[in-house]
Each structure stands twice: as C-alpha cells, then as structure tokens.
Amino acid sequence: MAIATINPATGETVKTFTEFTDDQVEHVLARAASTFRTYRRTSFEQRSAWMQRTADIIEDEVDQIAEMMTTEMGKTFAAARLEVLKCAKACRYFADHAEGFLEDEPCDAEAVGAASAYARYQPLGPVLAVMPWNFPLWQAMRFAAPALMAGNVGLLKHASNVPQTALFMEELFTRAGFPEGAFQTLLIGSANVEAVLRDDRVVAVTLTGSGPAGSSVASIAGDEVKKSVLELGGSDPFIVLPSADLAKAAEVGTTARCLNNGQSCIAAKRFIVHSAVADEFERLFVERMASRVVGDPMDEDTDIGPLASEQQRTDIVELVEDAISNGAVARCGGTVPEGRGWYYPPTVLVGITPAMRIHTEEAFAPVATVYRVDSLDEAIELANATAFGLGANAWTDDRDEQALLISGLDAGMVFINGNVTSYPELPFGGIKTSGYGRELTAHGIREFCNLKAVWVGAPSGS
C-alpha cells in the first residue's frame, strides 16, 4: 500500500510520501538506541514538563490538527477536535501521575533477610508501536504518553494512509522539548515491520490493529522473546434488558455504533435485546440511526463522514449483501449512496443467523446487527459466542442483573448503562482474539517496564 494521504470524502490523492530507505531506517534505530542511554536518566520532573508542553501545543493547535486528521481518514471535524483534546488530557494525566505509578514498591525485607527490599520499575528501551488509522492521534498517544513518561523511547510505524499525522507526532514531541530521538516516525510499509522488530535495538512492540496483523507481530515478538501488547478487533455486544431506559439506550446505542463513522474496535456492534422490549427498542434505534446525517466531514451539521478507504467500503458492502442474501432484513440503510467519496449509511440489520458472515466477523462501518433473546442467561451466552472479547455494554437497572453481567461477560471491559469508552483513568484492553496486555492508567505504563527486585543487605560490620 502506498504511503499517501487520500481524502476519503473525495477519493483524491492529497499528498504522497516516499518510503524510508534501509539507510534511513538504520539512522532512526541508531538514534533511538543512543537517545535511550541518556533519556532514561532524565527525571520525572523533566519529562513531566515536556509532556505538559506537549499538551499545551495540542490545545493551541487543535483546529489545525483536527483538520489534518479529517482530511486523512474522514472522521468528522467535530469528532477529530474531541480526539485531539483527549490526547492533551492523556498527556497531562501521565505527566501528573507517572512518578506515582512507578514509585518503588516495598517488599517484606525481614522475611528475605535484607536490610531493605523493594521492587523498582525501570524503562526497557526503544519500543515499536504499530498503529492504525481510525484514531490516528489518540491510539498512538495512549502509547506515547506513558512510554515516554516511563523513560522509554518510541518508534512509530503508523498506518500508511495517515502519514501526515505520523510525522506530526514526531515533530510534536521534539517541539515540546523531548530530546531528538525520544519519539521517531518510521515511514515504512507493513512488509518492513518484521525487520525492525527483529533488530536487537528494539526491545518490545505494541500493536493496535487487525487480528492477522496482531498474530503476525506476536509471532515475531515471541520468536525474538520480546514483550508485546496487542489491542485487536472487537465485536462488542450491547445488551438491552426490560428494566432499561429504552430511549436512552437507543440514543447511546446509536452513538456507540456510529462513533468514528462506525470504525471503532470498541463500537457496539451486536445489539442483543430481550424479547419483552425488542419491538420498542428496535423502533427507537432504527429511528435514531436513520436520522443521522451523512455528508462532508468538515460540515458542522454532519454526523457521519466517509469510511477511511474504498476497501473499507467494499468490505462492508460484501458483509451486508451476504447477510441480506441469507435472509437478513435492512430496517434502514444497506445501500451505497451515489456520488464521490467512500460513504456508507447507518444500517440496522435484523434476522441475523449463524449462516451469515456478519454473525462472526467484525463490521467496521456504521452497521448494527440486532438479535432477540428471551432471558438474561441467553443474552450472556450470545454475547460470549464470539472469538472477540474487547468491550461489552449492558443496559439494566436491576442490581442483580448488573452483577451477573459484570461477572459473566467475557470481555476486557464491561460498561453498565453507558457507552464503552477509553479513559486514561481506566485500564484498556481485551481477551481472546481481541488481544492481551493493557493500555492506560498504571497498568498500561507498567507494561513496558522491567519490574526489578532489589535486595540490600546490612552494612558490613554491623
């Protein structure tokens, strides 16, 4: 795939970039290794000041950054602004909390016959981040902010359709005062990731992306015995039970399904509704999905912009057509609009069966599948009947049902009566084929640290 900015609203190529040569890649890797040797000795106070300055720049330039992201991958300008500001929040969060998250943890010195004993978190070195296009700034930032605050240095291999965002991130951290080489972008294709990951100077890898990409990176990292963290796909359930506020559930469900033009791993995708309230919920949900305005992502009245690429739209067209040909019914949407750009309308499919591909595959577009069940147990069973396990969403005001859902849903995150969202203050990640490891909060910053046990004996002669 060419490294280029192609505006998904028009299909026009805005700018192309030349892939790095082997010599350029070597220069980046050598600088990362050299920088780490000195950067790891900087203080939390220094890193925090640089990270706060990063947040300042982001907030000062929010509109320019948002416009760049909208041009590269098609999210609405309003959504892009929110993403940019979320990145500033994450920078400030880790600037304020990293030292506390990584402070020495006392151990039982007496039990091990030491004068003192503790566990210390120390940085590992250059970490490779392989990042996707759908949240081009946020998903890279939720790696970068904690990694840099921990004393690691970052190497970003971003998706090939968001090169301007990738290059901006390197420039951003340098402008904020971080030493040159602390965070660098590699303009390389997917075929060259393996060579970088196998390089001895790269100590670990984090990937957010597809299942096949995650499997490949995990295999290489395992072969090299290097730490890896994977955040992969999701087909999150959205369970609605009789005690739920149906109007609120339908409204939040619409937002959850259409977030980022439907291109989010943690978007609600499978709507599992109790039969007692299914008719009313479907009516409300379809009404709200159909009312979303599809159009120019730069227009403030637009709710949903184009999909990020022509291939993205081709993939969802094939999934929907397969479902309909096997008996599903589109309550709204389901057809490609006329005109240029890679648009696809909000779509609600009912009558889903296991014979349809969309029953097991992730729909990366504003397409919702709706199921009916007759009990809480049946809802949980259907929710868990997937290879994915990223997030799960459930709506009920019954405390006993809430407890059963929290314990019974197979997912890395469970949200009750609210939308699944990533917050710096909560651990983020999944289970099963949705990946392993965690990002954000204390759990995320510690993923790329060496937890070193320290034992100190009594002074000689004492």
Ligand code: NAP
Second form
Amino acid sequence: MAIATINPATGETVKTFTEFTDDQVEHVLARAASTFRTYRRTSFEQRSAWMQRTADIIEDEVDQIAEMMTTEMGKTFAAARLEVLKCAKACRYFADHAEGFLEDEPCDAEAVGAASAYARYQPLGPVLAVMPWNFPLWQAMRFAAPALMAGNVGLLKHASNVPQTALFMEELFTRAGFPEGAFQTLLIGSANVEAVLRDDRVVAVTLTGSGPAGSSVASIAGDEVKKSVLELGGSDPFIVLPSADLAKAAEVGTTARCLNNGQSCIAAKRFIVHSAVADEFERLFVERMASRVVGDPMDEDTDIGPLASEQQRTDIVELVEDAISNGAVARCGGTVPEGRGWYYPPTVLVGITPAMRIHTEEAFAPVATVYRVDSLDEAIELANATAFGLGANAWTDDRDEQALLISGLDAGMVFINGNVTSYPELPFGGIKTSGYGRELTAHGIREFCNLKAVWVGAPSGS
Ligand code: NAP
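Same protein, different state: after the form predicted alone, show the form predicted in complex with the named molecule.
So here's everything in the complex, that chain up top.
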C-alpha cells in the first residue's frame, strides 16, 4: 500500500511519501535507544510540563490539524475538531495523573522479612505503536501520552493513508519540548513492521487495527518474548428492552452507528431489540438513520462524510450485497450514490440470518443490522454469540435487567442507557478476538511498565 494522502471526498492523490530506507529506520531506532537512556531519568514534573505544552499546541492549532485529518481520511471537520480537543484532554489527564498512577506500592515488609518492601513502576524502553487511520490523532495519542509520561519513548508506525498526521505527531512532541527521539514516526509499510519489532532495541508493541494485523504482530512479539497490547475490531451489540426510552435509544443508536462515518471499532453494529417494542424502535431508528446528511466532510451541515478508502467501500458493498442476496431487507440505504468520493449511505438491514457474512463480520461503515428477540436471556445470548468482545450497549430502565446485562455481557466495556465511548478516566479494551490489555486510566499507563519488586533488608548491625 502506497504511503500517501488520498482525499476520500474526491479520490484525488494530494501528496505521496517515500517509505523510509533501511538506513533511515536504523537511524530512528538508534536515536530511540540513546534517547531512552537519558529520557527515563527526567522527572514527572518535567514530562508533565512538556505534555501540558503539547495540549496547548493542539488546542491552538485545532482547525489546521482537523482539516489535515479530514483531508486524509474523510471524517467530518466537526468530528475532527472534537477528536483534536479530546487529545488535548488526554494529554492534560496524563500530565496531571501519571505520577500518582506510578507511585511506589507498599508491600508487607514484615511478612517478607524486609526492612522495607514495595513495588515500583519503571519504564521499559522504546515501544512500537502500530496505529489505524480511523481516529488518526486519538488512537496514536492515547498510546503516546501515557507512554511518554511513564518515561518510555515511542515509535509510531501509522496507517499508510494518514502520513501527514503521522509526521505531525513527531513534530508536535518535539515542538512541545520533548527531547529529539522521545517520539518518532517511522514511514514504513506493514511488511516492514516485523523487522522493527524483532530489533533488540524495541521492547514492546501495541497495535490498534484489524484481527489479521493483530494476530501477526502478536505472533512476532510472542516469538521475541516482548510485551504486546492489542486493540482490535468489534461488533458491539445495542440491546433495546421494553422499559427503555425508545426515542432516546433510537437517537443515540443512530449516533453510535454513524460515528466517524460508521468506521469506529466501538460503533454499535448489531441492534438486538425485544419483540414487544421492535416495530416502534425500528420505525424510529430507520427514520433517524435515513435523515442523516451525507456529503462533503468540510461542510458544517454534513453528518456523514465518505468512507476512508475505495477498499473500505468495496468491502461494505460486498457485505451488504451478500446479506440482501441471502434474504435481508434494507429498510433504508443499501445503494452506492452517484458521483466521486467514497460515500455510502446510512443503511438499516433487517431479516438477518446466520447464513449472511454480516452476521459474523464487522461492518465498518454506517450499516446497522437489526435482530428481534423475545427475552432478556435471548438478547444476552445473541449479543455474546460473536467472536468479538469489545463494547456493549444496553437500554433498559429496569434495575434487575441492568444488573444481569452488566454481569452477563461478554465485553470489555458495558454502557447502560448510553453509547460506548472512550474516556481517559475509564479503562478501554476488549476480550476475545477484540484484543487484550487496556488503554487509558492507570491500567493503560502501567501496561508498558516494569513492575519491579523491591526488597530492602535491615542495615547491617541493627
Ligand atoms: P489494519 O489494516 O489492521 O491497519 C492498522 C494498522 O496495522 C496500520 O498501520 C497498518 O499498516 C498495519 N498493518 C496492517 N497489516 C499489518 C500486518 N500484517 N503487520 C503489521 N502491521 C500491519 O486495520 P484498518 O482496517 O486500517 O482499521 C480498521 C480496524 O481497526 C477495524 O477492525 C477496527 O475495528 C479496528 N480498530 C480497533 C480499535 C480498538 O481500539 N479496539 C480502534 C480503532 C480501530 P498499513 O496501513 O501500512 O497497512
């Protein structure tokens, strides 16, 4: 895949980039290793000041950064602005909390016969981050901010269709004051990830992306006995039960499905509705999905821009055609619009059966499937009948049902009467083929730390 900015709204190639040579990659790795030796000794106070400055810069330049992201991957300018501001928030969150999250944890010294005993979090070294294009700044930032605050150094291999955002990230941290080499971008294709990951100077890897990419990277990391964190795909259920506020559920469900032009790992994808309210919910949901405005992502009236690449659109066209040819019905959408750009309309499919690919595969576009069930147990069973386990949404005002859903749904995140969202203050991640490990909060920053047990005996003579 060429490393290039291709505007999804027009299909035009805006700018192409040359992949790094072996010598350039070597230079980056050598610099990461040498920077780590001194960077790990910087104080939390110093790192925090640099991280706050990072937040200042992105807040000051929000419009330029947002426009770059919209040009590279097609999200609406409004959504891109929100993403940039969310990144600033994450920077400030880790600037404020990293030291507390990584404080020494006292252990029972007497029980282990020590004068003092504790556990200390220490940085690991250069960590490779393989990142996707869908939230080009946020995905990379939610790795970078905690990693840098912990004293690690970062190596970013971003998706090949967002090279400008990738290069901007390196420049951003340098401008904010971080030492050269603390955060570097590698302009390389996915075929060159293996060599970087096998390099002795790279100590760990995090990958956000598809299952096949995660599986490949995790295998190599396993072979090298290096720590890995995986944030992979999802097919989040959105359960609606009779006591729910149906209008609100339909409105939030529409937002949850169409978020980021439908290309979000935590988008609600499978709508599982109790038959007692299914007709009404479907009516409200289809009405809202059909009313979303598809168009130029720079236009402030647009709700949904184009899909990020021609391949993304080909994939969803095939998935929807497969469902329809096997008996599904499109209550809205389902056809490719005329004209340039990789647009796809909000689509609601009903009559889904296990014979259809969309029943088991992730729909990475604004395409919802709707199922009907007759009980809470059936809803939980269907929600869990997937290889994915990222997030889950459920709508009910009944406290007992809420408790059963919270404990019964096989997912890394459960949101009741709301849609799954990432916050610095909540752990983020999945189970099953959605990955392992967590990002954000104290759990996220500790993923790439050495938890060192320290045992200190009594001074001699005492
Ligand atoms: P992708 O093809 O897996 O690409 C993601 C990154 O991995 C890119 O940098 C890509 O580089 C690289 N890559 C691809 N194949 C690789 C391989 N064999 N070895 C090493 N690196 C490889 O994913 P995508 O289709 O762009 O992104 C969408 C997927 O990401 C969806 O499944 C979505 O649900 C998931 N996602 C998950 C989360 C989460 O937090 N759980 C968040 C966002 C997205 P190139 O671009 O150079 O190919």
